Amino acid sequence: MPENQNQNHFDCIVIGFGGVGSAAMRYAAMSGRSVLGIDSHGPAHTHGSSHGQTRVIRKAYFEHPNYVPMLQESYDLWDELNRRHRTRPETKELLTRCGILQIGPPEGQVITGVLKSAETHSLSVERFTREQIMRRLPILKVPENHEGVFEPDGGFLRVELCIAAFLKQAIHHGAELLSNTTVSQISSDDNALMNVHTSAGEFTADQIIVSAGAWANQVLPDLELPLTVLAKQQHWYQIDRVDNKLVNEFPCTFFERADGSSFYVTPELDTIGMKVCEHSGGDEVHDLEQFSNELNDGQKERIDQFLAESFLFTKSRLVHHSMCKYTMTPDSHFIVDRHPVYQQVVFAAGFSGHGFKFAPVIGKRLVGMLDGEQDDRFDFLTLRRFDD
């Protein structure tokens, strides 16, 4: 229960504290506001989409070019926290910049549209040709006709130390967490003020910010939103290579498929091994509370012929593995939006996969939004891009 059990009424409740949400009760809390953050879990859990060591970052993006202004902001947010964060030389930083090498076909949506996005922003990026890809980094098999672009300010966030900076800067500024705990109902009272129904118990807010990721049709039932959450399977393998370790400058990497498949790497950062993932494909999840975290042998059956398509490597071994939610939109963008009938209750859902990266654009948007701030580079994620 929060510290204030004989008060139940806060400026702000954030519902689901993951890495949006985290980040949102960061900037909250940071606005002077009263914060309390709900999670049906608990801070950095693995039943939802921010876990898993690692996350990619890049800012020449191929999804949409309007994407690459909310990066910059991004990656400056992610500096301030990892200096709030890293103070003492053996702590880990959040941002690592490896680097990261996108492979595919040049007529493919990867690199057109990376180059696209670079293009448009002025980013800095190279081209390589596949045979100077594999003199460069002789591990990896690239297709005949694949070609690859190269980011250097691309890398991988350290996802669970991400969240856990947040919420230690959000309770620094007197933000209070309630994990384990469900939502039922958010509704609205004869004062305007919004309740929140939950298995604690009731409490009040003036403002309400929902970021609750899978379940966000649970918590806003109304609104009907657009998703589909698929399950994900990430995996570590140890292969009997030195060359796709960090500390031997082995980047990220980023591989699109012929028939329209997608894979990415990151490097081994610890005895855990190197991080192999589809970013394509996926089963739907149609119950929340049946979820499985056994190892699909399906998805390990694709990553093993990724591996031994993509990487020269004589044994590989699979040392862990989890399941991760993507909650997809038809489009694969965000949304980003105020609830059309409680004006003071903002929502981010749909983050389909890539959306780690955003955490802390979002939730302070989020936060500017509960403020009446304008900003139109958002305007692309709203819920009404999908009224007919």
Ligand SMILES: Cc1cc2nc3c(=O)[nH]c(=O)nc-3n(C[C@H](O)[C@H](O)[C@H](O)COP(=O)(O)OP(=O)(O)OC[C@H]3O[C@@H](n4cnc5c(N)ncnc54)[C@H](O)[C@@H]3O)c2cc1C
The other form holds:
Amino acid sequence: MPENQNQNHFDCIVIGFGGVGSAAMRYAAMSGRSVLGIDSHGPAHTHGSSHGQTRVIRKAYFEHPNYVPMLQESYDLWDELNRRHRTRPETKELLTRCGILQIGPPEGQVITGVLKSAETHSLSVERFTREQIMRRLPILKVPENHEGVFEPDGGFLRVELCIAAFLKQAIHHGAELLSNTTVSQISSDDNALMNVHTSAGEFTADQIIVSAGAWANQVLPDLELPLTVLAKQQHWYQIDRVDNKLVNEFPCTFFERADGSSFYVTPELDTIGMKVCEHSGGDEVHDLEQFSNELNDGQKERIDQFLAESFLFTKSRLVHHSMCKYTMTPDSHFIVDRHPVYQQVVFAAGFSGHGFKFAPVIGKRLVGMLDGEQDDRFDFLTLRRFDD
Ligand SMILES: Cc1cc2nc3c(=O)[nH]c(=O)nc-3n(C[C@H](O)[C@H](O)[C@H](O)COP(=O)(O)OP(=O)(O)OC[C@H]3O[C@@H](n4cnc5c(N)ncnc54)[C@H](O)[C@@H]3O)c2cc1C
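Could I see the form predicted in complex with this ligand next, after the form predicted alone?
Up next: the whole complex, starting with the chain shown before.
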């Protein structure tokens, strides 16, 4: 029970308990705070950005070497969460290290970026020629003048299980969840106590973490965050392979193509089929409430073309699809910062389609910011970088 005996008062309210918010709730509750998480939907739902069975995780980060120290901590935190989650041997692992093979033109963003991060941070990666890749994974068709880098530490996270594990830990440390409740506004009369206005009434908090994903600008309208939301379809395919023995030990794969587009594949899991997505492209979402999960034929056609050009198979069949949201910033890097007016409000947004693997390290950092901790690893992610 909080010191303030008002039952609607909490030390910390977390707005949005998807990927990042569920992690933040866990670390806030572990710190001894009374914590309330509020979400418009329930845990691990399909309306935001954190659903669809898997999320790829990798360390030799082509996007920027600055992410690597954060990822090194993130891996440790995922392993720690996994140990608590996996109380029985038959429980599925949160993180599976099946390796990741990234393929692209040698001068492209992916190959040069992976090698740069690996060199800067002494990470273990292995380079393969086109011929070596096709000998080892004969199901792949690699274009001429492309090569690959394999990172054994890469793999995938089971996204819904991860959120459930964070929330279970948060509840274990006393946090409360309020599902199906939308925050319409946050405000403060005296700049100290924060008011949280919701569809289920008013709450107050000493501190607030905003982790509202694609809805960040609805919760923080005064900040005018530079975000664009894209609808991105996830696809699951069953493939009749030329060589069926390749099914099981397949790594995650990421393909940068000569035309600048990029696609990725995660191995077949739970007999649903292989997951295939385009990382580039997507359709801009202008009305978050009008978001549709109907099959987008245009996005599927691009996947079919990619599959036909990159995989050897006799037949492929789409068995499942699910629409998801990328929340893009202009430079595709995240925003993790403090509210410029309310110092007791911190937020994380704009994960640009690559944020889930960072959920624990960002969740922990948000709580650290509330405690006044400095951490220069996050300096390149401030909102100020978009100032003119
Ligand atoms: C198709 C796809 C593939 C991806 N692949 C990868 C990958 O392989 N690896 C990787 O690392 N990342 C990947 N990502 C990105 C990653 O999944 C996201 O960056 C991450 O999940 C974002 O988490 P979040 O907490 O910011 O958003 P969300 O998980 O969407 O959480 C936001 C939450 O806030 C709630 N909310 C919003 N507004 C309000 C309000 N007003 N009141 C109350 N609650 C509110 C929402 O209901 C939601 O639950 C992918 C994303 C997509 C869409």
